[in-house]
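The form predicted on its own is given below as one chain in structure tokens.
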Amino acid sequence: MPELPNPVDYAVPAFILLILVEMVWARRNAPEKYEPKDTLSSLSFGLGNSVVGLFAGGAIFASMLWVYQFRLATIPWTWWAWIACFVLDDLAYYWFHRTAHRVRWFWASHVNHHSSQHYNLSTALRQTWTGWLALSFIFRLPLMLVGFHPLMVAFCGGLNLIYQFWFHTEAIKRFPRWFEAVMNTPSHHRVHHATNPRYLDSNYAGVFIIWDRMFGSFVAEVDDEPIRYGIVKQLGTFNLLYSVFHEWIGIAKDVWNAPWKHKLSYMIREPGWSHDGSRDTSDTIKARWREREGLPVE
């Protein structure tokens, strides 16, 4: 069995170059798209992340060789078990994904890299602190019960982290038609964090954007209609905390107040519901937005 570095802690560098020369690029071209608070509070995201991973990282781990002695096979360290494994753990991270945006225990955690109403290499760094508290590792489990070897699987997981970081950016338009088909662009991902209504919970392949043409959830960017990027409901401050942990405060706070039968539901159904349907949800907010525009409703 090998030993396997972790490629992020490689990509790192540059990552910092990157975002330094696009913030060269948008000095003199739009200064508007970085702003310092917004800018320090994503490294800072991206910071705790790290530190979060240094005493989560081993327990989740752990969990993962745990899962693997129930295999169903052991896959051998060969060239085509990396493909393999590299290609179905995107697939994993696509479930994943779309998960977080559709369960608000998830969301809680995932809400953090969605903060932001920039939209820049900065923003990719802003990463959860607690993605070990909503179980968000569990989608990857499957891997391991198939056989692939959790080093294996972690260290698929870093490229593909390392992947997505480079298209949070405006500074890039479109990629040629066969490219912008099967893979994750920064078109497509910039749909993904957009607030329009008309692309909401859309686009959320990591690498390959064939997940999303499969699945039914992908969208394009259309050319005359600026992106707002945010949430729905924006934070309105960079208190790093605050920014944190808001949405499981929000959950906590439904839970307690919400009758006995409805309390589980504001934890398993989708960000935004409520009981008595006084709050919106992205398909509320898709729908009425579908009847002003005429289309039917989905």
Contents of the next structure:
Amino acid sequence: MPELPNPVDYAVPAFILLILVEMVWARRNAPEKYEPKDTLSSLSFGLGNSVVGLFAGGAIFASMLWVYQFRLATIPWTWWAWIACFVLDDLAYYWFHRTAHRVRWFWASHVNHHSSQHYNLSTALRQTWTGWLALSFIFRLPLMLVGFHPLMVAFCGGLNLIYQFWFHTEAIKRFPRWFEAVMNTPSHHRVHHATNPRYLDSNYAGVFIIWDRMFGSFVAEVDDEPIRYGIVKQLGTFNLLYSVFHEWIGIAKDVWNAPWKHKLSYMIREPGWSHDGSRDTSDTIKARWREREGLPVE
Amino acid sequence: MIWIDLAKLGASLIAIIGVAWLAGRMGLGGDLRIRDADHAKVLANEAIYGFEATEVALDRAGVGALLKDAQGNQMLLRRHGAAWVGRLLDPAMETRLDQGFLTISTGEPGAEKVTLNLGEAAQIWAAGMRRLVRA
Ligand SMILES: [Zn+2]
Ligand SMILES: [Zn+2]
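Swap state to the form predicted together with its partner chain from the form predicted on its own:
Below, the chain from earlier opens the complete complex, with every other chain and molecule after it.
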């Protein structure tokens, strides 16, 4: 078993450098693509995420090791195992991410990544502080059960995260067809961060966009429609702590106020769900859009 | 070990503040303004999908607007950094009228009060908001 560093640690200087490069691009082309307060907030999210990781990481890794005891096979540290691990970890990421958008409990943590109204490289570092609370790591456990060593999985997860950095940009329009067909790209992930009704709940991929194509969640970017970024009800504040916890606060309030038989639903139904139907969900917004556009009902 | 982590933390913190400071120095963010009533309507529809404004009161400096739709819903549209945020007005929100200036507090944590310079329209919209309260 090799000694493995955390690859993200080594990537951070490159992240900062690329953000600076993109800022120079923005100054020339579109200064409104960056907002200093928003950038400060997003980068603070990133830093806080790694601080939380120092504390929660140990416990999460211990749980992964514990589950590893019950593995069906023992997969060796060979080159093909690395490839298989990386691909399967990306598949696990897809299902984590898709669930994170459809189940409010996981959304309360993942919303941190989406709550900026900007889409630039600093947005990529906007990472949650409460993934440990949401127990997001459970989506990786099947890999341990199959027999991948937790260290290998953790390392692949780090590489996955690094790959996801660079495509948070509007500076790159599109890549050659074959690349856009297989890989997640700026174009595909812009769609994922968009609040335009046509784009809601799509392109959950981490590295390989093929998962979205396979499981029916792929939506291609349309060239003539400007993208609006963020969440359906924009935060409207740069207050960091409120930005970190707002959806958890929302869950707590709703569960407290709801009748008993609806309490659980406020935690596990889709974001925006309410027992009296008084709020918008991505589905109601999409339905309204289809109606206005004269599209057939889905 | 803990010292290495603390050093990394300190360096990251300095880098973050440096990057944000530089973004400000480079003039990033720009100065967004609402051009006219039609622009406000477009922005309002983007902020809350399907909101069809029929009436608009524009802030003199173009940093915010109040809008009303045919169903009587009212929206506060305001600038937030280099972006726009819309909120439907509800009776619980606090308002204050001072000559042509209408101040609205949505009561959300972290959100500041918004003061719109609406000129003569301020009185009418303030009255409209009071009616919203009674409805
Ligand atoms: Zn997402
Ligand atoms: Zn993203």
